[in-house]
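In structure tokens, one chain follows: the form predicted alone.
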Amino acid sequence: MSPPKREPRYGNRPGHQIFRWVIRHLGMGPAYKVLVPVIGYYVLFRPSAVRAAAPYIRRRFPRKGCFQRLWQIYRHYYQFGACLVDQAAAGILGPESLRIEFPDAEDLSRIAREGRGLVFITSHVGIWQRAISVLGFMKRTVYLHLRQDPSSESMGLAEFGDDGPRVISPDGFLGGIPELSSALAHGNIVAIMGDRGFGSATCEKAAFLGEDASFPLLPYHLALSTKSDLAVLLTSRTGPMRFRLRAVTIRMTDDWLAMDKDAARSLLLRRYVGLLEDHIGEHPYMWFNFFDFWAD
């Protein structure tokens, strides 16, 4: 699979620095207010921004008129901007400033104590990067399969700290798979995007919001090959600096391991896609994959 067309990049280092200054000196309320005209500018005067959001909004909200759809795109980008501001603020004000509710934490701790590897399937929902940084309570090293974006660093989104995850680039040897497999074999945690394949990642089509889209198979391949459990991690913004995390666990039982590997991968993929659809059904402006995910 060839990589998807890179989504347009908005904002720049000076703009990010302005938001950081507002957060430091004026507080969160003014930072959210600054978002209003900024998002309005992009939606009204940057057609590329509308094109980037339209494939998802059109499928999530079918049968809507032009002006209704434009308003939905505005709300979509505003939630995206609010999540970025919240993540940046956590890096500036300290992680304790971010209130994260995680009702599944105890179940995950119990699974981690068993010593098996655990594959976290993350998605472009909410503050997924910051969510990864709160997994320290599991007392396992976290490896994050991610292509780092320099523009994120200027906004403060890559400030994981010394005890944060170890990043393995998909541009490394064999896409980083040997390192990921080794980490799981030693009982550690690997976090992989479930809704974005990198480079030449092997993908499979699955019905998503009424149309087939390509999803990477790497998380399921790793879980099956290393006999590691799976956990689908989903986040939602519940208010200013407030988020809720969900972790839906799929134990890698003998039933899964005895299946034909291709069939098992397909079933696990469809389970993930169903959970993602349910999540964005409840939080429609919280999925931030800004390109035509359904295009070949």
Second form
Amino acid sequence: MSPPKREPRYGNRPGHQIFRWVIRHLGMGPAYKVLVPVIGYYVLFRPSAVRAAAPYIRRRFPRKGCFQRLWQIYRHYYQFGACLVDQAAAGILGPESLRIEFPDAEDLSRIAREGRGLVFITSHVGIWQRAISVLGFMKRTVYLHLRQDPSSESMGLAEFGDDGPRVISPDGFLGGIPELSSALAHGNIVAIMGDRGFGSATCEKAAFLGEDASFPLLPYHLALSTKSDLAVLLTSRTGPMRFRLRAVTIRMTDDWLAMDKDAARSLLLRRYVGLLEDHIGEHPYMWFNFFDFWAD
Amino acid sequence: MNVELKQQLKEMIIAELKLTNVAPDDISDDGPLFGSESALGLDSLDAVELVVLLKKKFGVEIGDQSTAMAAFASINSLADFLSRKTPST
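For comparison with the form predicted alone, please write out the form predicted together with its partner chain.
Expanding to the full complex; the earlier chain stays at the top.
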């Protein structure tokens, strides 16, 4: 069992309102420019912000000096801020203003038509929550295993109303497992974070950027137990209001189902971690877990 | 209460959840199956197994938290729940 991990919260309501005002009245360019001093302030004057980003940056960019590392932390937070600005803009200008390229859409549609359950493994990369919302073309109900907090609204879930993803809370008795199992049994889609376990999630250690870190086992166990396919979803920001969504599917074939479940689960976890490492190798400033992910 | 069904449930839980050093008699009829007060030490992955197993063996779906809380309160509750949902048991 892993303790709940908490990230520091940055920004406040007046700050968000200023960004919204700038987006609405001055446009996107000025909004990105406002980010520059804001992120600079956090990096230079808020040691907690540096401490929160440092464990990842240190492992992703080993052997760098103090000033280079500070510059990388600045770039890391800038990308995070730019993703938030893009999502806020999508809320103001409409979801269609956000361009999400999704080359694997046809493959996923084909798998969805087979009628089996599908477990999406999401990660804290890019605009992962909003990316889920573009899966409507699969004509299946999407359930997000997600702890809801006020920031969820700004991540773009609220505006989709009844047509959007439904949220299953990981809090409470059994952490939403009956609902997740039922959704998969009825051939629906569930999306679960692969790089953070909620509450009392059962985790396993796997080598990630050279050191062991804990990852939740729930997505793999659910897929194996309900014979559902898996798809690892990864997003990256390719430019202002532009994102690319990638899905790597792992079909739950008889080979997987014939294996010892614990061994299959571990193998699937390691495959996911490898894909995540490849993704952040390509997009180093796109992983937004701002805490010491490697700490016990 | 259906004694046979309770025994069957205990044996099923031990076998399918691979509980070692636990005999059916060790599982109390009225103790909780999950949570900090449970003597079984079941975790969230065991919950997945049990939910899927009940669907497969008894055709019964536990699809929400309130149903799960009532059904998994104890072996007695689970047997009672299954008896109501599947009259043939």
